[in-house]
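Okay, so here's just one chain, in structure tokens, the form predicted on its own.
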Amino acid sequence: MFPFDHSAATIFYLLLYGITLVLHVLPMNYVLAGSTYLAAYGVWEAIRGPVESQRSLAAVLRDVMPIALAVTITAAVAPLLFLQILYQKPFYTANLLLFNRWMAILPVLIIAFYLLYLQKSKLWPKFSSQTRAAVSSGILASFGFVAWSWTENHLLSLRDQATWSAVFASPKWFYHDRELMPRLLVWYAGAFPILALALAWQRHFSDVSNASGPTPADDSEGVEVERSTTRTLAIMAITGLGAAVVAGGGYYWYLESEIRIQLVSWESAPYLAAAIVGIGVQIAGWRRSLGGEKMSRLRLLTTSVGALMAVGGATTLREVRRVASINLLDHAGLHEAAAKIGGLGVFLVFFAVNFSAIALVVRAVRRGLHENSPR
């Protein structure tokens, strides 16, 4: 069973390499979706006016989004690493000579970030709507570059080198591959749970923070803004794990016939399972909250299992349509040379000092919201 049928040192690699990988999907999720909801919700004030009850939920997002962007950048370092050392290939360290197709994401990037932080700021609330509308739509375009460039490249990286060469050699800004429009909507379609996942999280630990403090019994208006809130994560949660599915089926038609036969493979149908299991638990989380119930902690904890069921379902999906394309029995002895290179030690020190640093940042924060919430 994939990735259990490779030697030891290329199985470490691709654990490290799919675990890592998850890491970074989920926060990239985060900043995809959100700022698609924020855009959204821009363009929607700009022509309607704002929307109260889902005033608060672009709040949030515009709070953390600078955050997640961060987290997600630094995420991507480790699987890139490890991709590196599995594959072998010049592919990889090519793309540094493209500034103008695959680096061209790093000054995008770093815009978007500024843009990010300009949300957040103060002077947000004194521009037009119209403005902050063009704002919001420019950082969701910054994004979809970044996720389009993404997906271009990993599927050129897919193909023979003869493929991948002419393409560095020739002057085209853009590589155009059938498989990449169904493959970009599976991942997008599926990064809408996981926002409304972490927003459902988001909200619990909010409200947790604030128990203490004065609950007006007569509140009702703000009540429904609630149950409204809670509507529109539940709808943004089913609507987009349907979308992802309906993508999902749609792509792999557009497989060749010997990667679709693996990808339903006796190695691969755990992970298939996986994914299927996750996202029915996913839908059964979700489905009370469509009358605006709002979700339990248990029923958070077992939504989450569910999204990372599908997630790293889907993640390792992705990886055996690479393997299906790229033989990496050819560099076992390369991974086994790799494996044997000093640092594991220093590496887990350093892992456990910042981890413990990481640790008391949020502790300390979290301290500090507790002691200034309202009594």
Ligand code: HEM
Contents of the next structure:
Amino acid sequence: MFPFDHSAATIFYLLLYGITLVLHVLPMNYVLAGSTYLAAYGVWEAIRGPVESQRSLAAVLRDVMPIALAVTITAAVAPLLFLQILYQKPFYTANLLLFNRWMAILPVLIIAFYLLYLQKSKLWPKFSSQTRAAVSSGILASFGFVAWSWTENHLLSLRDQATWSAVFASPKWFYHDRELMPRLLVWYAGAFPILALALAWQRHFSDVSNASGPTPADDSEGVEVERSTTRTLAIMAITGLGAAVVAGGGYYWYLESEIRIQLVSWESAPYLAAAIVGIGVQIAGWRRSLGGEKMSRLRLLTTSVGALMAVGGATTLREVRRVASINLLDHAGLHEAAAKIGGLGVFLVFFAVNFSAIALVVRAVRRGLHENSPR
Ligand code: HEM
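Okay, that was the form predicted on its own. Show me the form predicted together with protoporphyrin IX containing FE (HEM) next.
Every chain and every other molecule in the complex is listed next, the one we just looked at coming first.
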């Protein structure tokens, strides 16, 4: 069963890569689907006027998006490093040569970062609704470009050296691959259930911290807005899951037949099963909220387990698809050599220092929140 047919060193790096990639994918989903929601909200507001029932979700998203982007980028560094050990030549060397294309991601992300802050600034309500729609759409376009670039980059790394040498030598900025659009669609659709779940947890925690204070939803109008928000999240999650299944099925048929066979072989069956069960658990978790019933803590927890199963299963299948094109055994010597390089002591020292620094920051913020909270 994949990855246990490889050496211990290769398995070690594959595990580190897979786990850290999931840590990147979760906040990335929030940013990608969140920017879509805000762009759709902005365009709707510009054409038809404000939508009362969606106002609170939009406000939460505007507030959290900058930090979600910061987490996405920070969490992306670890898989980027492990990737270079795992697939040195097709990934690292190829990307060094294609430097100008991939570095375009940086200015785009920097601009998007500033626009996210503009979106939560005091200036925001003073702009016309058309300007707000244009800014939110610009943010979505930026993240769409970055997602597209990573998919393009990934697919190019799966091709042989002659292909990426030709791309490097040509003046073209973009590499087209038949798998690109279907693959991107799978990522895009799968982002919405994760966003819905994250927003449901945010609402849960804000309910818990407001439990002793006045509740904003005491009047009947407030209750209706709350129910409508819950319905929006359930629809977002279930539609996203359905679209991800359809996109995944479509993508499967785009693949070469040998790769298709590997994806449904016994080797990858546990991961496929985990993804399918995870999707089922999430749909079951959200179904009751279609009528407006808020997610209980237990339901949130089981739905989150389902989400992790689906993301973990899909991420492993993604690797099965990669090793169907790149022979990992060719790189086994490199993994052995990397595993012998010391530095565990230095790593542990920095781990302890960073962990303590983060714990101190969390403590300071909690204390500040507690001291400033209304009594
Ligand atoms: C909002 C910003 C970002 C978005 C929307 C995004 C989106 C994505 C997507 C869609 C993939 C999957 C590609 C595929 O399998 O087809 C991916 C993978 C990845 N991303 Fe991000 N990403 C973002 C920022 C970053 C940044 C800043 C870095 C680096 C510091 C990064 C590092 C990675 C890595 C290493 C992978 C795995 C690539 C591979 O295995 O071939 N991402 N990202």
